[in-house]
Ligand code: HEC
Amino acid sequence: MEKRNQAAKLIVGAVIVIIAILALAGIVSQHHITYKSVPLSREDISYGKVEAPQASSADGTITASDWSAVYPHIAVSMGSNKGNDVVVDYLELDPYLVEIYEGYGFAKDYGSARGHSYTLEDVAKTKRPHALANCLTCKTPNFTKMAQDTNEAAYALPFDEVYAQITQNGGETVSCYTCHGNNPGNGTKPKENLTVTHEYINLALGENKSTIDPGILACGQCHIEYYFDPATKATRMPHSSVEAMTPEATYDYYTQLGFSDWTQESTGAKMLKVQHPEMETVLLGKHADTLNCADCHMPVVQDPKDRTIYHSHMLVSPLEDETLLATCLQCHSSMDPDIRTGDDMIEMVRSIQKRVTEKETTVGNRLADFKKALAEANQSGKYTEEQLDGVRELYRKAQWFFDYCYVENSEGAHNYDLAMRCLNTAEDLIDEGTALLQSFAE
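Put the chain from that sequence into structure form on its own, the form predicted alone.
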């Protein structure tokens, strides 16, 4: 946890430096100056009639550069995401991951995500193999458009071919089209200006999409658990409703489908790799009824010069932003007796994250030991496949529940109860599997 906090401080420090430089240059205003006694909210934003600019890209997506004359404040705030450029090597931080992910790409290269400005660069640099273009699913709106235009055939195209085509034609990283399409933003409410551009969301949720806040769906298009269809190679969601988004239900979905991400040679287990289920974790928690992703990560700010009120598109942690902390305090200062100030709020969240990451370390090391014991049993030639399959299933399931917590990027802040439930379930399964292995030797 201490190392993660140090890494987080480096990231925050880099962001602050960038903001300071821009502020001194007169490019952006001093951070988060407001003109109201209570935090600004999305209801304070005024929406005027604007015309969508002409798309400069060959595929018809209107780029951030195209929009900059229409929404200059937002364009500048989007550019500030370049400040998040520090990568933490998780394999160095938590060496047990190399054991758990043995035989899969994440055992070779697993670093923390940088800002959205680096998605194309990072997917090209990763040591994890990516033969097909489906690895570009959430890296660039230009691939999103390509998937739309080709009726999903683009997913199965060679990665190198599609990556070259997109980058040579000036393709963008995550940008305006990702969450808004070419919508000019003339809705009277922010949610009306959001668009689900990833068709696998529409395909999976159908009418149930209307039960989810558009502000959660916009980010959840990418911040979800997903898999690639074995036949078509297209990106797919493994659930069709919020009720089906639990880790238990998702695990059952994959089991019934007969799906696995890879077969681990040393153990013979057919393994699953969780992606980053932030949307599921939020929707299964306490905040989804009153807040969406933008409320917690995109502060509503006011330019001190022209008084324009807008959603900052610099994506930040609420722990590092006084405007977002003030929003948290509107509820927490009345609900939690120990929460009165922003410092109290930060202390509470850091305490949650510390408990979760300490539990992750304990369970992760135990899971790695369980994996080694299973590998030894598998290679010993002493046991039947039926015996080993029972242990393999417990190992596969334990790894799933551990991974569901580990790869969710909030370290328990989005949904502490779910994080601990996953880790406790993983530990129970490790106990059961270890006991079963020991019974074979008796």
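To complete the pair, please output the form predicted together with the named molecule; the form predicted alone was given just before.
Keep in mind that what follows is only the chain, not its partners or any molecules around it.
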């Protein structure tokens, strides 16, 4: 009896100790999580088919204001994107760019991106030449509709004419039609209502489109590398699959096509300009299988009054939003040592970006020096065209790899390894080209 009592006491004691340890661990781990611990997700949203309102626009696209009675929260959140209005002058920040982009519009005017509400204002204002309407591809759903309705002929129309027509008819900046067609309320499940309205994506990917999350494709309609077809001036995406999205494969694609964006006078090189390959860096990165763009840029929020739960359409940096930071921690503060990065996501991302931008400055300055040396050789009359072409090819390629990293807007946050690979490749090509140039002089 005595013995049994003692055993029972021991068990009870052990259980109490275990409970105490668990409770303490709970308090400690809760203490680490400084953000809301369980953020809302798309599973909390109620989906259902909705009657589309009458389109108020002349071209039949249903506008944000048409939808605002049905989806007031989403329309208001999209409008609040106006607050995202900071612009950095890259040419002032990194003067070596003026050298590298010589002979191209970006040497005259190159500011950082700002919110979607400014697309029409900014495209009108840029000092870069823009003769054709194809510059409106990523600025307004009214042009998307026009490209669809004219079977792509609109791309080659004069910019001023089309811009005036669109804005005089109350044209919209990036809006509901861009990502949902006329059917934002058509889905009973998450992502069912997303539509690719930019036909060049459908054309390039074909059946491979189904391998990509619709919430990545919606943004990838514009946040990608693209080019204008030299014959028709229509916008085209160079990749036919995710595997073909690497900077190496895309460079080969352009070279096989014999494509260049401009010929640089001082060096005689046929140059390429990279655009903003955000979809590529995400799809080739470590989150590609688990997260889409919305997961990191569109927090799921709840209206405190009517309790509606929805994706905020403001499109923010995840580092400026508590809900999104809490989402990161669902994985990043786990006990898995491969993922665990500590709880300070801001510090973690900023340290990656710092390493990438520092390397960019080094490689950008070296590229500008290499370009000056090539220009000098080109103008000296001392070398054959064949000799110069060998160096021009290395310069064109080095610039491509540098640019692929420089113009990507996350500064390495989407894909650190890829950013560094691009900069290291550029640096190797600069070394090779400089050595080749020196070997001629010897």
